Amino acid sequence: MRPRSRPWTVLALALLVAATVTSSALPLAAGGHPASAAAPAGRDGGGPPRPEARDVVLAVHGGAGTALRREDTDARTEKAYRDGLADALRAGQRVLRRGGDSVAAVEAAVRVLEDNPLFNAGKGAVFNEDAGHELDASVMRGSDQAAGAVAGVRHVRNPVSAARLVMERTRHVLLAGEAADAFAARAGLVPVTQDYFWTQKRWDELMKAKQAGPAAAARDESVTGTVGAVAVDARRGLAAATSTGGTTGKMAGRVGDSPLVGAGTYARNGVVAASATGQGEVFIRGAAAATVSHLVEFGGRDVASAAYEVVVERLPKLGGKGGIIALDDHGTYAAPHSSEGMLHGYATKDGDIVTRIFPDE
């Protein structure tokens, strides 16, 4: 006698067939897994994150936040920021064209940004709560993962150069405070007084922050900012560097992610070079730059999806926003950010220079 069919069996088979058809219609995301039918914000066409550019040899950033909006930025200000980024790119580009390595290229690029008062590093550094300047920087070489950094320096015009000297002339990675200033002077960097770093813009920001109170200042994305660079040279060597004045009204002695290898800066040949900008405490807790590298090296991810996951998906859950520039040794470049905007630009192997300063670019 033929057994009677069961209605629930027919229903289950129908649902299984429908689910299989729907799953097969979804595009594959990085790693080969079906992508969500509803793509997260920032992903072109609903697929996985795409690189910002290819064939890039050098990239820089000038900080993440909401400092520049197209609707209230005049042509003169726009030109000044674009020229600042482009000048830094040209400085690093010249090094690479002369056959220099990626470490020299990122140092040259960051030095230009440190000398430009528009950016929160070197000359344009913000004031801490005591109306002083304490600067941080780091550099990392991808070939052997050597690194150097300085934190809380007060008399170094170009902290990125001091960081490179720590890497090349000491057996340490990080020097801080007065000892770091003294080392830089002994190593040949001419010291400057605190007055060198003073700008009216940063003073006004400090006064505004003091009037608003520390809680309001912490919520103001426009005061976050850092500069950095990543490069790949003719030998496919990667390097990264980051430099900052910190955050307006920060506690004296506060150190953010910029001088911390693995948080604000990371480079490993064959994997990625990365430099971060944003809310430093969160980037430290999330080990931002190193996590991008680990996702690529151990997770089989591409640079764009790895950087996107860290900056847009992971760090906001820890309570912080910002951005990162990431470059692999094939010239694949990504620049995701969870803040409204991020100042950045890049140079290609053909010599093209591109700058992006507005959120809609």
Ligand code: ASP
Contents of the next structure:
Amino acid sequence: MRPRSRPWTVLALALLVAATVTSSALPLAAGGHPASAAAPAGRDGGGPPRPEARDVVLAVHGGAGTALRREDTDARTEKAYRDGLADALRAGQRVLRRGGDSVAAVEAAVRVLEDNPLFNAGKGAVFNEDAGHELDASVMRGSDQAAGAVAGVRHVRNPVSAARLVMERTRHVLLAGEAADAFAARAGLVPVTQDYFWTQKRWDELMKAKQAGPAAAARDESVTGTVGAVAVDARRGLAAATSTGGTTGKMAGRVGDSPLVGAGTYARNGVVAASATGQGEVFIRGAAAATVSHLVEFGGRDVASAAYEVVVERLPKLGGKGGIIALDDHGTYAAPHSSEGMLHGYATKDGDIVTRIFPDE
Ligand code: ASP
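Right, the form predicted alone is done, so what does the form predicted in complex with ligand ASP look like?
Complete assembly follows, chain above in first position.
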């Protein structure tokens, strides 16, 4: 081999310097992917809100609130949350890889989170003021804006599946209370007793909330663990789903934003799929998820700036904090939150799985 001539060496050095500058401008986040939006609320250094990631096919959230803090989180807890989100993403990813549609993918992802006691949905749901569990869930299909939801169910292990059954097997959108439990059982979902949902952690939270009184409970922003998913399938069909036990110590009969189409969940093909978490009353009053969609569809906004405007600019003015995951059919994914933290993660079309549990990720 001929020795390299000097001009080639200079060129190689110049390329190396350029590559170093570029990679340090895009710091690697956990999971080894460029942190396209390191700022927790989705805005980097005061510029326009930027997407969290691109080429995303599926994303999930595990609730908004006070962040999990690195300094107080041991390695086991960190792993449990990351694994919980990643398991859900893998379940949805398997559906999409088999050619399943986005509705089946979000249902599969949310079911995994509902079965995980760490999250406030299904097993591990919070207690209401009567020390009972009342669960809410919804699902929406973007192709025809079909939707299904259940509110205040007490005996459904996977409320998101009941929501899907309402969408596919009834002429209604939302069933509530005992009749919704009965419908789910008739439709083939095996009922569970209330003690199925019990966890020590949620019991302790209720005791703490009772001691603190209702005013303090209303101000409490600890991570509540509501779950949700958004997905886009091979036909560019969008879907969104959300599931929750609601808020600790809520009044019996209280329904939050999660089962309400347009508040906690929304999907419209060619526009956006969105799932919310946060202070439900404000997300209802602000028609949160539908407003994100309308800003994109009628306001010509991109997904990141629409979601940011709703979550960080509009809802706090109504007195509520939280977050939204939003995905368009090009795979642009945004996850703005006005709360200190939001647990979430996403899967890309290349199969990478990324989880975000700390505010600095
Ligand atoms: N939005 C849920 C509710 O109000 C709670 C949450 O997301 O933390 O029921």
